[in-house]
Each structure stands twice: as C-alpha cells, then as structure tokens.
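This document opens with one chain alone, in structure tokens, the form predicted alone.
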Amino acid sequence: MTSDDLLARHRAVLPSWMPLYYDDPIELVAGSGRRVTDAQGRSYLDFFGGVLTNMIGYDIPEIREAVERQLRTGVVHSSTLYLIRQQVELAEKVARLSGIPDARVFFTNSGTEANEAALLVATNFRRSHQILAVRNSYHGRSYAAMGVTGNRNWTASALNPLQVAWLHSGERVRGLLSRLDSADRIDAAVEDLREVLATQTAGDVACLIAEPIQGVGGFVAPPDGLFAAWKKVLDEHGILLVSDEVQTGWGRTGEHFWGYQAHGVTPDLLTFAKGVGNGFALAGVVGRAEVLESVPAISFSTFGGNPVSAAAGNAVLDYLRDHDLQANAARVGAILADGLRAAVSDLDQVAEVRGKGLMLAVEFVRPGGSEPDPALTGRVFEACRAGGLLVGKGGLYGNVVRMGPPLTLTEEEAREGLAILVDAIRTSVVAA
C-alpha cells in the first residue's frame, strides 16, 4: 500500500477538521530510541515525540517488558470497580511526586479528560461555575475544557457551560504586557487579576486554570513567580489554582519536575497526561484530598488507569527517575537553546527563541516588527522534514516551530538536530 492510497482512504472516512502534518503526509511505521521511520523507509530524528508524548522515546525495553508482563496475565481491562495493583502503585508515585500534601489521584485517558475532571472538582468544591483562564491557552477539546481555551483556532464552539473571565498571558512578543520587564509584568498581571475579579465576576469564582508554559500557544511562558503572585490574590477569595501540567510535567523543563515549581507555589489541583504513558493512554488529576473528594455523586473512569496503561506509567516513572532525565533535559536542552540563539537570533525574521529544558520554540515574524509570518514557519517546518528532522508547529498565529524531543535525547542527537534546524531556518529565510 502506498502513502497516497492511505491518504485517500484517510480523507474518505475521517473528518476534514483533523489536520495532517506536511504537504505530503507521512505514515510512521517503526521507531527506535529517538528516531522513527516512515512507510517509504525514510528515517527521521524526532524532535516532537508525538506531541511531547513519547517522552522516553521508542521501543524502550523496560517499558515494553512491563506492558508485556501485564498482557501475559490476560487482564487487559477490569475497570476501576475492581482493585488494580498497577493503578494503586502509580497513584502512590504520582501523589508523592506532585508536591501536593495529602493528595488524591484520579486517572483518565487524556489531558482533555484530566482538565475536564479538574473543572468538575473545582466547581463542585466552590459551588460555582465561574472560572478564570488565560488568553492564548489550550486545555482540551471537550465541552468545558474547550470553554477555558483562550485560542480561537481551537475553540470549535461558542457555546460554553462555564462563565469564563480571561487574564493576560506572559506573552513577550506582543500584547499589552509585552512592553514591560519581568517584574513589572508580574505587577501588571496581578493588577489585571484584581480588576477582572472586581468587574467580570460575581465574586465566588471556582478556580484559575493555567499552564506554566503554554503548549499549543507556542511555548509562551510568563515570568517565573507569576503563579505565586496570582495565588496571593486567589487565596484572599478562596479561589483554587489548577496547574495544567499536561506538557510541562515530568521534568521536561529541566529546572523542575513540574512547571509550577518555577513559581514558588503549590497548586490545589494539578493535571497531567502525555509523557507519563509514553504513548499509552494515561492521564489524570491530582489534588488535595478535601478538594478532590468534593464530587457529590458516583463517578469512575472505564479505561483511566487500566492495568496495561498503568503498567506502562509505572515503568515510565521508574525509568525517568532512575536515569535522572530531568537533568538530561536541562543539559541537552541548553545545547539546543544556546545553539539556536547563537545561530539565528541575528535574523530579523526570528522574534524569539524561547523555552526551558527540552521544551523549546522559535517564533517567526515579518522583518521590522512583530507581525506573525506563518508562511515562513511553514517553509521551515517542511525544510526540517526534508532534512530528516520532525518538529511541531503552534502559536496563536501558526508562526511558531515547537520542539519537545524525548527526554532521553543525547548530546550528539541534539547537535545533529540543531544543525538541521539552523540550516532549515537560514535556507527558508533566504528563499523568502
């Protein structure tokens, strides 16, 4: 079967609003380490990891063997109506690692479901459907999660079960706060929060949900310390803080195990997903017991934390800690970040090289200002693929190249990918 045949079949049966990467979409048929192979036998160094999900890489023996052990028992599924040893063990690890005291964990299948569960818990705990969210954010594709997503490209419906008030993000390239330095931006953001509470809410707000680094938004990060400054105001009103760690968790930023830790604050609820399953469907919400226990009716997750995905999750976390992948993310990420800044920051078309650890982005603009240039971004994106490197795209205007390689990326692979990326950027800029 050719890729063209598969593409035609895809278009015949799947919805058009499900995008495919690349002008000539590819089918990945094999993977090992940090590399994948397409149906034509072309190998690529993967700097996007299935949208930051293949966090340990491909075909990792420890993870494969853990899953195979569970499969050999014959129990692939039982539902949460029965005790699941792998799930309990994983919950113990997540609760301990979360940094949240007296924590409880509820497992789901995806980050969308995790954020939906967090919103369910927060609104029940506070008996309010009022939510604070951040502009340029992304929290999922379900009804409520989409309602707190501050990116119009991903907001498929104007209908919303929640009453949402919007805060300014940490955007440094454009926007009302972009002209300020970090300290002044924090002060301005806190002033904005107080004004929003006073003017756009009835007072009894349930929670503020925010990403420490905005994923789909283009890896935009607020100044370190903003969450703590926000939480001082939230605590005055009893409002919960939900940290969406779907993309920032598990040591990816290099500095900390969770993105929230850069802010010197502990959230009331934390959502996680993606990398913890290394490709197996696994996600959840962890929070203080009094908050997570506030759901007044029976609820469960048919597949969340099932024996197979939980076995994978346990193996992932063990591997992550045993190999100190957080330190590797800091070390190897610095090679990429420093190399990119040295090689392309002089270009007028590069507005910013940003990120932490192995969560990095390059934003492209038209020369002489901050007008987004998604066309140039598209050329860079395609040039990377032609050079044997897979990267991601993002940003409100589709003008950001995103990189979230597996945390096992080696220094040699980082330099290899850096060379391909720099060549793609410089070649695409000249072509423009």
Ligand SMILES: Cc1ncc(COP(=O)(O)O)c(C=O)c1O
Given for the second form:
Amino acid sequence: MTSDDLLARHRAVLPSWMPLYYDDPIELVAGSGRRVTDAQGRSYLDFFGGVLTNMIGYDIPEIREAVERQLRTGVVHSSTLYLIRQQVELAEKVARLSGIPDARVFFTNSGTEANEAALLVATNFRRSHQILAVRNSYHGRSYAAMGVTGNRNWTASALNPLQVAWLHSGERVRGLLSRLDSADRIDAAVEDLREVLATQTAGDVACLIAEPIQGVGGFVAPPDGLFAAWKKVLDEHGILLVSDEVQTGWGRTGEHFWGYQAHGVTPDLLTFAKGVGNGFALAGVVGRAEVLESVPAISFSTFGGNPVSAAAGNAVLDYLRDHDLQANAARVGAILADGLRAAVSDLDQVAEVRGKGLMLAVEFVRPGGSEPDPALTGRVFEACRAGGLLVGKGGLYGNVVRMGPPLTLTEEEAREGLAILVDAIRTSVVAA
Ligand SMILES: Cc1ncc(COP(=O)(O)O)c(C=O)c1O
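Now show me the form predicted together with this ligand; what you just gave was the form predicted alone.
What follows is the whole complex; the chain from before opens it.
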C-alpha cells in the first residue's frame, strides 16, 4: 500500500482495462542503470525495462544531457511545419541503419501509430485494403492495428477497416505447425500462405505484416528464414512485407540489429518504437521512397519526431553504437539463456526456454503435456518481484515469463537476476 493510497486513487480515475502488474502494484520513484526503487524504498533489478522501452537503462547521462540541451533552447515543440534539425538527423540515422535502400522515415509517437502509418502506406501503394497477418501477433491498439492483431485478449473491438487473412505463426509448443521440425515448418508455412492467398483473398493484396519474434505473443519466433520464404511468394504477387520491429529492433536480439535479418530478407517497410526513445515517445515507419511516398493527401503527426523525443533518439542511437550494445546483448543474453536452460529445462512445468540476445522467455505448462499454466506463471512472476527482480508476462494464455532488460545489462547483473529467477521458478514449482 502506498502512503497516499495511490492504488485507490488510480482505480478511481483510470480504466480497469488498463491492467496493473502484481497483486500489490508498485510505483517506481527512482531509477539508475538497470535498477529501480519503489515508493517503499525497495530496490529491484529491472529485466523488463518498461516493456523493452528503457533500452539503455535509467538516468543515462548522455541521454539526459541531450534532452536537457534541447529543453534549454526553449523549443520543446514546433510542429513538422518547420524544419526540425534533431528530426532530420534522426531520420538520416534510422534510414541508414534500416538496411532499406533509398529510405524515407515518418515519425510517430507510438508503435500503434507506426503500424497504422505502415498500413496506410501499403494500402495506398497497392490500392487494396487486404492484409495478411499472423496468428498470435500484437501490433497495437488502433482499429487497424487491432485488426491485424491475432490475439483475442488484446483485441478490444472487432471493428476493422481492413480485410485480414490469417497465417500460422512459428509456434513451436502448440498449434498445427508445432508438430513439424524447423525446415518442414517453413515449407508448411509457405504452403499455408499460398493456400490463404488462393482461398481467402481476391485481386491485389496490400501487405503481410509480421513480427520477427512475437512480443506480446510470448517471444514466439518462427524458424529463421521464414520471412524470406514468405517473401518469394509475396514477390510473385507484388505484395509488400512489413516487419514490425517494435520489440526486436536496435540490436536486442544480439545476433542482428533488426529481427528481419535472421530471415535473410529486407522488408519493404519496417516499423519501430519502444527502445529508440529510451522512454521518450518516439516511433515511426521506414520504407523505400516509392512506397512511402504513395500517401495521396496531407498526413502529419503533431508530436511525431518532436525536438525533445528526436534529441533523445539521436542520443540513444549514438550510445548504442558507441558502446556496441548489440554485442553486449549477445554476450550477456547468452549467460542468461544458458544459465536458465541449465537450471530449469529439466522441470516438467517448463515447456521451453527461448529467445535471442536480451529477449528471453520461459513458457510454463502443466506437467506431462502442453496445457498452459498461467497460475504457476503468476506465482513465478510474484516470486521474482519478492526476490527483487522485475520481469514481464505474456503469451496467448498468459503462461510466459518475458525478459527484455536494458541492453546495457552487465554480466554480474545477469547472474544476479538469473539466480533470483531460477529460485523463483524452483520454489513456485514446489509450491504447486
Ligand atoms: C510488436 C509491437 N507492435 C506494436 C506495439 C504497439 O506499440 P505502442 O504500445 O507504442 O502503441 C507493440 C506494443 O507492445 C508491440 O509489441
């Protein structure tokens, strides 16, 4: 309970469909590096980073100073009707990093708006509102973004401006394709795509939108190479590929800078959000000029790429590069993944330890099968918090513990968090 009963005040004025974590929700009042402190003075190692968004960590001097420099100019906002130096610089960096040739960048405030913009562009370019999306996906909370979201728990309305046909995900633990090994799963997914095109679409289709690793879906990844195999079929029809990199971007997966690179293909459009602002509202879409320029009317975002967010974004990307955080994600992520596999893979309740770099998950099931166990997951989640570690939850059935710590996580912090997590899992399993 917070001293001024913040929880009661929260519940009195904020909607209940916006959930709070933990039986006894916490207010974070201070942060430094990878650690946060709550209103009761308890300290936590943060393995979730405000949902993969505090990508560099808390109170990073280089980012704070860049934002303060911009604030001191007095221009917090000007609108995109005027030239914004920070925005142009950031667009240059993002375009270069994107891997997309002759790229244009449009900035928004959230991942939802970024995907909305990608869908706007794709539907205009292709003169079609037919979209292919993937089961178990999450792309945001607007009507179009919800419309391509394949998770009922996150689909607050069935109203949909798009016509959507659904593909199988790369789910390994359950679902039709899970019965197959990696190579066969790619073949089956391609066959599925051909069948969906033949049976559920008519005429031109605008795009396929997919996450390289499904975030909200519980860090479910298709076999590497699936996007390239899909793209061969898409190219036969001129259908665009949109890679939603809101969770997988900026080196988080360790092995690559973008999730799409594991698939050996470059998408036509790429959306980004979360980590690039390290907490400042910053997101956007990148695409080839001919695609991104297809919007036939004025479309602008009042706050998208504003001077303060863009200053933060520039500082974040400089910090990432200067400290080679992608390499750190690979190195420290391996410590966590190997340690977790060694310590809990033997448990019947652990269906899978999965992920790449610093994007890792543990899926919990009832022993002897693949029936999800959200209750056990909840106990592990609370036990982590009691032990001083913040983690996330996810998965279609709420039975996945997710970790997306700042990419600056040190080896010592990884080992410290690992010990808390392993203890939380082992004690929760015994208590079942
Ligand atoms: C893959 C993905 N796309 C889009 C979104 C939506 O982003 P936002 O919450 O910033 O609108 C999210 C948010 O979790 C996401 O994980």
